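Just the one chain here, the form predicted on its own, laid out as structure tokens.
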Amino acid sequence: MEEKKSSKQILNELLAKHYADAKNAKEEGKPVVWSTSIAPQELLETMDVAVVYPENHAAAIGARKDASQFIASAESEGYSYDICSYARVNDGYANILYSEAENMPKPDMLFCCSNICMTVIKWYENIAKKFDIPVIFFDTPYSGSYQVDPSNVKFVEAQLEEAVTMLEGLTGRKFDYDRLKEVMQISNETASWWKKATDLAKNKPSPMNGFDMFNYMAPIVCFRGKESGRELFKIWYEELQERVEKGLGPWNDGTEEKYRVLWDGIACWPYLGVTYKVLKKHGINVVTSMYPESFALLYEQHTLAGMAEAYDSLYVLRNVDYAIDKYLNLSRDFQLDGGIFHSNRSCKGMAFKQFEIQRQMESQLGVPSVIFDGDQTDPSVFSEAQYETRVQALVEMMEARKGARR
């Protein structure tokens, strides 16, 4: 009989497929699309066309500690050091095409949402002139409210609308609509596993380290749209749902979970191992993080004004308040003992709430954190004395808000 695979080992078939698939198609003359990673995927899945991910493939380069030959050679053509890593790093892989991580093949066509950030427009761009390839672009706007404005939603249907007409002159084929509703079902089926599998951690002890939560974030981003992608994340759940059961912590060595933290900010993946070390050197466990919801996009309508939506409602396109408020709410249902606030120089976008909402968690609830220098792909900017002072520091905290209590 043969063994069943773990969901690990799952996760790494199904991203070496994800770049096979993606040069099979390039070799075989199908269009090849590069895209931003919360961006309506589930176009191209409908269409069936091959789509690579240029922030997951430099989060790989970076934890390669390849990152460096890239920066070198996107700086060269005189990009800015303050410019986000991951751009850095696919302009200068644009120019090299080739990476001992993975490679993606030359792309056809571009997608771009701008609902994660403001520089993947500029980004996105600039490697469609190197390219000389069309780019569609979805202009999702910032609210500065609460709530999402409906007039939003409609500014992006018409921008999805635009992008069907668009790819079916690409691909040369009609756009099924029967076909991205069930799309979108896998999308939500994906989306659901996966929240219930991070939603695990709420159990004392968590059932998984947070930075195992950082290696399942590839697939989120490639497969959501893909049966592959929701049956990864089932058996992932049924995973820790296993331990949850026997009463198993987040490590295999028996090392206890004295503290449970939020970690915001994307990983420094060319730091990880350090970043992960020493904080389970001081049975620190990070047990959640605003990426959970980020990626758990659920559509109400399987249509393109669901679509719009989900897209136009993410956390960072939302006031101060609402970040606050998401926040307040980790911090009490995974039951917190502190923060660490990853202060990215690529991100400046996601970093500038940080100080804010930092002070909400202490104020309103007492829970303390720390902030820490550093970036996600750029080894330059990362330094492990200061960042293990400041866990360090953090301990202490907790330590004496225990105390208190006790």
Contents of the next structure:
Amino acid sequence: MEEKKSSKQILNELLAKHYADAKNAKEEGKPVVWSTSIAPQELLETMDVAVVYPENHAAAIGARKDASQFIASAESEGYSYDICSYARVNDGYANILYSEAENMPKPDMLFCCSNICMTVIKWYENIAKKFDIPVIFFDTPYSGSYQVDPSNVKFVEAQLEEAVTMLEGLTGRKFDYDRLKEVMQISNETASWWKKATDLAKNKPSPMNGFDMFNYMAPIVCFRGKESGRELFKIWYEELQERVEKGLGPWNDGTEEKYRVLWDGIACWPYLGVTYKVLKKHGINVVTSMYPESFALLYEQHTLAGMAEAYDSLYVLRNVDYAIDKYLNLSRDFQLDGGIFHSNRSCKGMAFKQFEIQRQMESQLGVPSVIFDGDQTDPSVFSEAQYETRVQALVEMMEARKGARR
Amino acid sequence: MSQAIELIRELSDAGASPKATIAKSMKETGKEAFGCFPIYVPEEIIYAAGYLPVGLWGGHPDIKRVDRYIQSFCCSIMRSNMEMGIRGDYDFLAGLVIPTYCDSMKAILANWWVAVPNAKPIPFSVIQNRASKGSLDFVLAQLATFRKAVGELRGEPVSDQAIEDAFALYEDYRAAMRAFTKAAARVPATITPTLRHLIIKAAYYIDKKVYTEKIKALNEALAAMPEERTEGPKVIVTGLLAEPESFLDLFTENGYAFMGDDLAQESRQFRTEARKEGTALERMAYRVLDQRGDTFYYEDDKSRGTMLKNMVKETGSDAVVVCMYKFCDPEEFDYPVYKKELDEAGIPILYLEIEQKMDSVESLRTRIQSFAEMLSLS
Ligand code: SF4
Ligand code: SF4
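Counterpart to the form predicted on its own, namely the form predicted together with its partner chain:
What follows is the entire complex, opening with the chain shown before.
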């Protein structure tokens, strides 16, 4: 009897297939799209267009400690050291088109949704110019309020309609709205399994080692609209649920989950191992971050309008009260002992709110946290010594807090 | 000639001391001031509501308080503005608008609510995709929201007629500014790079009606002067802004002539003329949709390089000076793209990294000097 594959195995197979599919599409003369991570992939999936995700790709390059050559290539063109390193890596990759990590074929079209940041707007504009290819751009404007502004949603909806027309032009095929409904259904279910799985970390101890969540970020981006993705996250959920039932914590080597923390910001991909080991040494487990919610794109209505609303509702598009409420909820729901904030030099939009969020978590709920300097892919920013000292300080604060409660 | 000198002195002094100029303008007009963050905001609506719109383009405060909110890898305009906000420098403003042109601004807006709790900024959500069928409606919706918020602050709605009048005034101002940049290029020895900047900047602190009359008078006076030449290179300047004055002085000393600019703080504010048809609000919206070659608005053919090449050609310039404002992502992203295009066209580039608060511009002196020498030899 064939042994049941673990979600990890499936994940790796799917990722390999993901890049292979794009390569094959290119070789067969079919279009390949490069897309931002939280874009309306439903449209591409409906049209069965091959898509790859430069952010994930840059992360993979970063994790292999291979970013420097791409960064150097971008900088030789005049890219500043201050620009998001994903963009620099991707620009360098667009020049070189080969990496030891994974490979993306040259794109025929770009797909850019500004709901994660405004940096991607400039980034994709530049790549489009470099390759002289069109961009399908979804401008998701900022609502300076708690709730999303309806005029923003209308605007996004108009752009979704236009995207459909552009995709019909690219592929020479008609858009199938029935298929869209199916894809939306699948996407919603995948996102729900992702959310349910990551929510299991609310259990004490958490069945999930939080750095594992970083590994599952690539598939939630790449396979949200695919049946294979839905299956993967369902299996992951079941595995974690089984661990919960057996009372298993995050680690299999007997290390106990002593502290439960939130990790804020993207991982430090070139130092994934180091950042992880220092935490584990102290029994610190990352139980959550803002990513579970950001990737859990759920829509009530299975229409373009419903999609428009979902894609325009990310917390970064709303006011600071909304963001703070989210962090406070995470603190309560996941019974956090502390927080680790990655002051990511690449990601200004996220970084520049961290100090206030730290203060609010501390003052409203007494949750202590520390912040360390780093960068998601550029290896030149992070300092292991600083990280260790900060984590040590956090342990002391968390201990003091536990002591006070006892 | 003497009238020109008088006006140059008056306007450049006004541009050099924002605080005093704002105080004077408030006193003379009896209006309350309304702060406008960079880059572009619907000033016409603020003006129509009876406020004095004033530009908030940073400054050089000692940084003490902002480090509690924002890391050091943020542009100095936003760090300075935030510092001054917390310090209370803006307490005299009746209102404040913060738009969303980049990730840093969005973060500043978020922090402002907590860091400066008594000043409630009105956010202005900026469009990026201007080619959609929904674009016009979206901009109109943002203008309507903004108009409503300003009206509420003022205690009475902003009328259509007031907006029409304000818009007409602003169009007049913008036309006068376009004429000024042309006139200034004719007499670069009189309107040095430093003075040119200060005169343009003064518009951020003076009532537009008053300022427009003065700049028109200056344009006339300049037109009556004989054409001038300086011994240094003729250049087009591009970037967010060209400051501080000590930095511009280096160009002045080396005889540079600024033949035109593509600076967000200067010509990008007024280079796009409004369409002729439509209501004032529609024409305002179309000005946004029609602006080209501007890094602060997405543009799928990215025409800035072509635009700079054309500017060099039309003005007979020798080179492009890039004033790269440290940590300004949108500007930094554009540079590799237009650099390649200018390189290919054989147009020399002087790339200078600047911050508003530069302890010493001396390190740039040699570069500005030797660039001029290099050009004089070629
Ligand atoms: S890391 Fe931050 S700035 Fe860079 S693409 Fe992602 S969200 Fe945008
Ligand atoms: S980064 Fe540039 S556009 Fe953004 S606030 Fe700073 S100077 Fe302005």
